[in-house]
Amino acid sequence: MRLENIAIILVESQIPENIGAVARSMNNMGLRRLILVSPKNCDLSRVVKMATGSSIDIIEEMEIYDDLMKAIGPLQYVVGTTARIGAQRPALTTPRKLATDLVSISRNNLVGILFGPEDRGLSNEHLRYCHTIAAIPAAEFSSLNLAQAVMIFCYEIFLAAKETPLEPTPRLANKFELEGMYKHLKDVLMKIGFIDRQNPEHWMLNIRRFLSRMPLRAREVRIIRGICRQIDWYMEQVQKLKVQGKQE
């Protein structure tokens, strides 16, 4: 495992002290890359109160973005975390299982683990960009403090990092490439009537989950987009023939 390829990403965090506590948790477990997306409050005087000692280095080097896609676009594997489970957000893995998977994935790929705002967590919109969704097993009360949740994931990753992968996962398509493919796929599937134009994202969610079971390489994304372009071309030819038929 390459810990330097794994980023902790806080989406719309609200409490500066939690950012500092997250940095401290990461530092304890050897992770260094912290990314903030649209933080509601990033008062550094309050952040550093919790990010003591060498954890301050993580704060000084953290990246801040105003848009989620800008933050995750270069990444090849994105994980969403949630405490709320349902049909739209199934728990597909646990921190321990995820950490084991990352032993191979992180060798050749940049990984991001998303954590949502303290009061409501990640939205369905956030989670649709994720390859998998992880939930921390808990008793009846499943809500954890943000830094506590991050620590659990970082701890499992730290332990798993000592393992040697049998075969590293090859370089996967990044999110910029994948999202371009999904948009192209959605447009084509609406044209041929495969998905409902009234609610295309509902249908696309199932397609995203299906394709995420086998993370795609850049070459495979290009193949799917090539198929989409061929379908587009065919539909244009059919439309031209219809127009010619009406004119005759």
Second form
Protein chains: 2
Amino acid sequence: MRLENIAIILVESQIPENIGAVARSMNNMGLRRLILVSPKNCDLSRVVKMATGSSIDIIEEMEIYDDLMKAIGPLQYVVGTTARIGAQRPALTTPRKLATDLVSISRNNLVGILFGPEDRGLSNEHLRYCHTIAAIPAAEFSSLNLAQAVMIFCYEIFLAAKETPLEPTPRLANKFELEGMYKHLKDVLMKIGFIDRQNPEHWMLNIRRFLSRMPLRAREVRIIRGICRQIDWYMEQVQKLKVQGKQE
Amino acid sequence: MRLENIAIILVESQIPENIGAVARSMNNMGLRRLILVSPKNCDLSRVVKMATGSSIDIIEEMEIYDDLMKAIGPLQYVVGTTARIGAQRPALTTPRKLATDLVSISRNNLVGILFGPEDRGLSNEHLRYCHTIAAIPAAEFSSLNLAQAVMIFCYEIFLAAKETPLEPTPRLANKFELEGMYKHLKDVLMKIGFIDRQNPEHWMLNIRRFLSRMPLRAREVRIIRGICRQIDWYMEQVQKLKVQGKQE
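For comparison with the form predicted alone, provide the form predicted in complex with another copy of the chain.
Once more the chain from above appears, this time first in line as the rest of the complex follows.
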């Protein structure tokens, strides 16, 4: 099992005890890498109280960032989690379905699973960075405690890792490569008038959704950027011709 | 879904916050019935802190007993949970396998899942009352937080209930009927010299293990007691003949 490539990422977590309980859950299920992004309260004496036994090792090695992009930049595959389900935040998968994919993807790629703050979860902006969005099936009262939610994902991953025959996944694009690609796409699509200059992010959302339905490989990102460059080149030629035409 | 027949039973729980967190986990997964047996600390102000939202209803309706038999007497099927696995406490099933059975059994029967105190889990004596013993698959550090363990069982039951076509199970024997049967069996087996008078409980353990491999139905318990009565009657006849023989 190579679960060390799968990171649990707590975004703006508020309650220190939850961080400790998350570390224990991870330890129970063989995950090691814990990342905090802008924690509101990280009082270590309260964190440690819940991180019993050898779970303290996970706390000692956890990484803390002040910006989500810095945390997920080096990752090839990012999962968002949500309890709220709606048009703005469609849950695409469940922990059980996701777990099998992640075990395969994480053989050659760094994976992160994002969990939002206790009171309101991940924002739409956070979710925009995610390749897929997972929700835990639940009854009417669907708001799980943060550490409970983390446990269910870790538990499913642990079971999947025990059961899944290991097929490697080719290297996926990391977040830097992906965001570079989206920026390039946005510029080009605005230039050719495919997306509205007034509200380009709104149009890009559809493009992001489409392109994140499958985890993009590094090679595929290079292909898309190659196309963008080609369009750029072509438009420059057209521009030159127009200028020449006017001059003639 | 009829999950109201499945009770979560905390035996000698020590930390009030865990009781609240258990209620929230149950609420997340559609379970309602919480039973405490001899809680060491049930400070409601601390319990309630963790039982957010509508989970408070479960706390208001929870039942408290000072004796395990009183709590499980009316139940037809009792599950023990353990993290420690060894010869003395063989785990027979996992939450996932168990969940499908419980959804079926609980249609016509009251079910209880026992969780032991935080520091040492259920004792061998507690486990003796259980029809089956389940352990959560885990990595090396296998000691889960109490509420986390409850969550995994509730989560698996919720998923199984969503997926399982409902086949009813006939009424199972309740704990009173079962213990009456075991007492009857012990008396009869001692009389016929099948088990040692010095240490009958040790021999009965094998009988209990054998008869609890499948959940016994009420009808089957009646059959076993019928056989016991028949042996009793037969021995009386033999006794009478012996007395007559001596007299002749």
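Superpose the two forms; the largest set of C-alphas matching within 1.5 Å is the rigid core. Residue numbers count along the first chain shown, from 1. This structure is a prediction, so every number in the text was calculated from the model and none was measured.
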| property | result |
| --- | --- |
| Between the two forms, C-alpha offset at Met235 (rigid core aligned, Å) | 2.6 |
